[in-house]
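One chain follows as C-alpha cells, the form predicted alone.
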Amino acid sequence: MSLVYAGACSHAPGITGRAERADPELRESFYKNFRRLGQEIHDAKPDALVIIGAEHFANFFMDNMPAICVGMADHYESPIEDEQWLGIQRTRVPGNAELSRRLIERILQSSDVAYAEEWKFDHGVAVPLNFLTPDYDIPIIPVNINCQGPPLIPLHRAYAFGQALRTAIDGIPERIAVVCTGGISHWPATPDSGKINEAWDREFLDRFINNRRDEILSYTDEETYRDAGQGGFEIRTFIALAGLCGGATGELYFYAPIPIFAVGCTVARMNLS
C-alpha cells in the first residue's frame, strides 16, 4: 500500500498571523493536536505529502479557474502574504515535479484536472505546513479545489477525485501521505468575520469520521452559505479526503471554535482501508 497516512486540519491565517490574541489554553491545545499531525506524518515515512486545499485568488482568478488543480514542480514558493501579518517567514519548500506526473497522468484517467508548474501558496497551505512541516523536510505535492469562485464542482465530484487520487496512489511504490485542509463554518473577509457555527460543524466533523458518504455529499451550497459562510464550501477538501479513504473511518483530535482564528478549528485523523 502506497497510501501511508491520512490527515485533515484547518488552515485560517489567524492561526499564525493572531496567535498571541487567542486564549492561550485552547491555543496551545491546538497547537499540540496540529504537530501532533506532523509526527505522525513525518512517522509513516512518506516521500512525498499532497495537500489537498483551497485557495484564496492568491494563484487563480476568475480569468483561468480550474475546478481541480495538482501542483508539477520541484519547489514552491510560501507564502505569498506578508510574513509579518501571516507570522510565517518566507521560503522556498520542496516539491517533486516528476512525481507530481506521475500521479496527475494516472488521476487523468478517470477524473479531469488541471496542473501548474508555478504556484506561490497563501495560507491554505503554508498555514498547515508550518505545523505539519516546519523543517520543510518532505516534498509537498500541492492540490487545490475551487471552493471561491462559482461554478463549484459538485460534491460528488469531490470525493470522485479523492477516490481516482486514491487509485493514483496504490499504483505507483512511494510511500504518499495525504492531508486535506479547510475551513468547516466560516464567514472570511465579511462582516460576519470570527462567527462560527460551532452546530454545524460537530455534524459535518461526525458525518466526516465516520465517512457517511451519502450524509456528507447530502449539502447543497446553498443550505452550507445559509449555515456555514462561503468558507463552508472549503468542505470539498475533506470530502476529497473521504473519497481518498474509501470506507475507512477516523478520529478526531481536536476541534474547538476560535473566532479570533475565525473558524472552527479542526485536527483529526483518517485511518486506510
Contents of the next structure:
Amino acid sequence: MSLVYAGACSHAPGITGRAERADPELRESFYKNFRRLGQEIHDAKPDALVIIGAEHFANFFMDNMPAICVGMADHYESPIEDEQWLGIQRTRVPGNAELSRRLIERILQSSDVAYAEEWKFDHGVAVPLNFLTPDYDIPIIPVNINCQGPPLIPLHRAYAFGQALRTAIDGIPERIAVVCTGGISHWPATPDSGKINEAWDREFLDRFINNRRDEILSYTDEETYRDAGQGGFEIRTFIALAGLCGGATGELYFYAPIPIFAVGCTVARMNLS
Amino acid sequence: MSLYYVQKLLYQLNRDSYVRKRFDDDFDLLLAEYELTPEETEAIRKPDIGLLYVLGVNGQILMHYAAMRDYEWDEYLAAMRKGLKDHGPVRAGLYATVWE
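Just the form predicted alone so far, so send over the form predicted in complex with the partner chain.
Every component of the complex follows; first up is the chain already shown.
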C-alpha cells in the first residue's frame, strides 16, 4: 500500500497572520496538534505530500475555473500573499512534476482534473505547510477543489475524486501522504468574520471522522450556505479525503472555535488499515 | 454592473506585480482596460471598501485589496459593515445568492 498517511487540518490566514490576537493557551494547544500531524507525516516517510486544498482566487479565477486542478511542477512559490500580512516568509517549495504527471494520468482514468505547471500557494496551502513541513523537506503535490466561485463540484463528485486519487496512489510505488485542508463553518473575510457554528462543525466532524459516507454527502449547498457560511463549501476537501480513505475512520486531535482565526480550528488523522 | 471585471482587476492586482505597478503608475489607463461603471471605478479609486463589498466583490479578493490600500483587519471589517449600512444589502455575487 503506498498511501502511508491521511490527515485533515485548517488553513485560515489568521492562524499565522493574527496569531498574537488569539488566546495564547488555546493557540498553543492548536499549534501543538498541528505540529503533531507534521511529525506523524514525517514518521510515515512519504516521498511526497499531496495537499487537497481550496484556494481563494490566487491562481484560479472565473475566467477559466477548474473544478479540480492538480499541480505538476518541480517547485512552487509560497505564499502569494504579503509576507507580513500572513506572517509567513516567502520561499520556494519543492514539488515533483514527474510524479505529479503519473498520478494525474491515473486519476484521469476515472475523474476529470485540470493540471497546472505553475502555482503560487496562497494561505490555503502555505499555512498548513508552515506547521506540517516547516523546513520544506517533503515534495508537495497541490490539489485544488474550487470551493469559492460557484458553480461548484457536487459533493459526491468530490468523494469520487478522492476514490480516483486513491486508485492512482495505489498504482505507483512511491509512498504518499495526503492531507486535506479546509474550513468547516465560517464566514471568512466578510462582515460576519469570526462567526462559527460550533454545533454544525461538530456534527460534520462526527460524520467525517466516522466516515459515514451517505451523511457527509447529504448536505445541499443551500443548507451549507445558510448554516455554515460560504466558507462551509470547503467541506469538499474533507469529503475528498473521506473518499480517499474508503471506509476508514479517524481520530479528532483538536477542534476549537478561535474567532480571531475566523474558523473552528481542526486537526484530525485517519486510521489507515 | 460589471462585477466580473471589478473582481478580475482586484484579483490581478493581488497576484501580478506588473498590474500592481501599472496601478501605481498609470491608474486611469489600467482601469480603462476593464469594463467598469463610473460607480465601480470610483469605488476602486477612493477606495470605498464598503461599497465594493455591497457591489458583490468576494471577501477573499476584497481583503487583499483592502490590505494593499493600508486597511488594518479591523478597519476592513468595519468598512464592510458601514457599506451595508450606507448602501443597503449586497447586490450581486455569491453573497446575494437567492437559492431556488
